[in-house]
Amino acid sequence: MKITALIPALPLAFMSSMAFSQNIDVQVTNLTHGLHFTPLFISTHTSASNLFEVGQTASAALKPMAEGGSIADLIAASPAGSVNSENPVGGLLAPAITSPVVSLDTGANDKLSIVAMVLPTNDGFVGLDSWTIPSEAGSYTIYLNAYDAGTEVNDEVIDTVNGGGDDGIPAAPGGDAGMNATGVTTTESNTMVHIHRGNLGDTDLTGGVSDVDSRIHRWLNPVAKVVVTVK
């Protein structure tokens, strides 16, 4: 006996969105000793876009985040259909602190990206680039590196002129940096997004070559832990 299906075929677009749709929780922990993260930008998106790509030139939207912590351009450049969380901490994420749980309905998006500037650095940022969201429910842990955007010289000089809009480190949130440094370097050979070489720093808080305190602000990767819970 032939049985005829009574359920009509679903449109392919709808079936595709169902296949990718996930409810996820995201938490970010700052693993460093003395570095702060600026407002986090957490984005779920498709493989057609990304926030950054190692070995490529930083985008116009990534540059202000990496140099000054502003995520406004990343928000504006976010593609249609992306599902984002903007500044879920409500400010800086301090050392050894875990962010609140960020809950996202990813919709048709199957990639997760996260960025935030690392302070005090010139153009360093913590980043997760287009991590594939698992389809299977469970808890997943990812460790993140600090990257150099390649857009600014790493002179390690605190420069608050124009609110930190000039070249230089805009601030040391812990209030534990030096001043009057002459600068570590005036040139950079790698202008692409790459693994950050870390702060050099020194221990002279009233001069020297760096305003960064090497006893507090140096680091080794990874600098952050991300826990993603797929429901």
Given for the second form:
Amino acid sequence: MKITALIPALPLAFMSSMAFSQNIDVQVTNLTHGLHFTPLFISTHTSASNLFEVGQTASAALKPMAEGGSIADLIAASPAGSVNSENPVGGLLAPAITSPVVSLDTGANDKLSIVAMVLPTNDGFVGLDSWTIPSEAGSYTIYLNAYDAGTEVNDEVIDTVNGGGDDGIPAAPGGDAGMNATGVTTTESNTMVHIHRGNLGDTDLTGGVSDVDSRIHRWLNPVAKVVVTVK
Amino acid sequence: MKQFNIRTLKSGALCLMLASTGLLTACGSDDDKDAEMASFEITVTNLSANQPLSPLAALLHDADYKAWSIGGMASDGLEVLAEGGDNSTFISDDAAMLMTSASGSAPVGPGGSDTLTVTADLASVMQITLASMLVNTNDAFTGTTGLDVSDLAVGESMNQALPIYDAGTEANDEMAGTIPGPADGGEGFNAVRDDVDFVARHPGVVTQNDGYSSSVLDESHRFDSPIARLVVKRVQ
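With the form predicted on its own in hand, show me what the form predicted together with its partner chain looks like.
Full complex below, order starting with the chain above.
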């Protein structure tokens, strides 16, 4: 939580606190059968900012998250006044696992956004963009889709060079992917953030076009469930 | 639970007999004449292209029952249902929180639908669980568990789009001999658990038309969510 960052925003927070300021609990479940999520970045913010927006170019801070799972740039780019949870799981969120409860005092923020990279993909991520936090107490369930950041070719080749910082899929944490793939494609026609078309994969673990396994690493939306409890 | 069903049937038959002899009388269960009943019609429509759904299993229960959860191990009853379409173990669960159960008499084909009715003493919390296998898969099933129908007034209905789950008890290898539906006619339930052993959303099938030459499935067996529509109507 950015407590220091809240101080400059105090006048604003005070003004709007009559209308807002909520205590919320957030819990994220990875619904998939065989995909991992990288460290979650959960942010409450105002309508003045986004972590991402469909149909728009991924920000410079979103790109390293979507391609390599790093949320450092998103944290750095988070506007003053945002109230965030950074990596609440303490690492990967494995298939079908639910995160710990993340409690946030939203202050003046009425929007909730969540992102994490989906592994193994090139630049796929699970995302929630600017969900309006209800003022009424209660439990709310949101289902999240997998998006493609549009910043990297979906060649489906696992490439750990430079710690996965190069093009390619940085890792398949389940240890169930192949190697020596020739690559599914060399182009990315939609360079805006869009709904991910899914992994193609193949069943050749020592070659073929893809290093991911079509029987394990595909998915159908939604890929995550978020439960928000407004207190 | 079975005893409950038999008792309900008997009192119904008795009621019919009395009515047919012209003796009009209030017909309730033998041990509680004033018990108010709640009855729900559960209709499932199969929205898939080529995935018959195994005979529907419906449970009426209180808030303490969940037939599965994301990340939780499938029960034996769910494994038998999801691998082979046989719901007998699933619905014979004798947990105290179950009020009653019902089973469809036949699979529900693509485009088809089936309706089950479950009836029990009215309670402050009444929830429905529904499950059925996608029979042209290794261990995919659809359904819902813990759908709260307590607030439905008589004549009211609610509906849900049903997702596809993977029981996690059988690897999705799509191989000949492992799929019980008409695509293969292979084995249904096998007690060996050779997959992740937790319930999650299903990743979909690959099929032979999408580069998996060992698959016994073809492109028509692919599916997306939702696989079925569920309508629950309170009729009593």
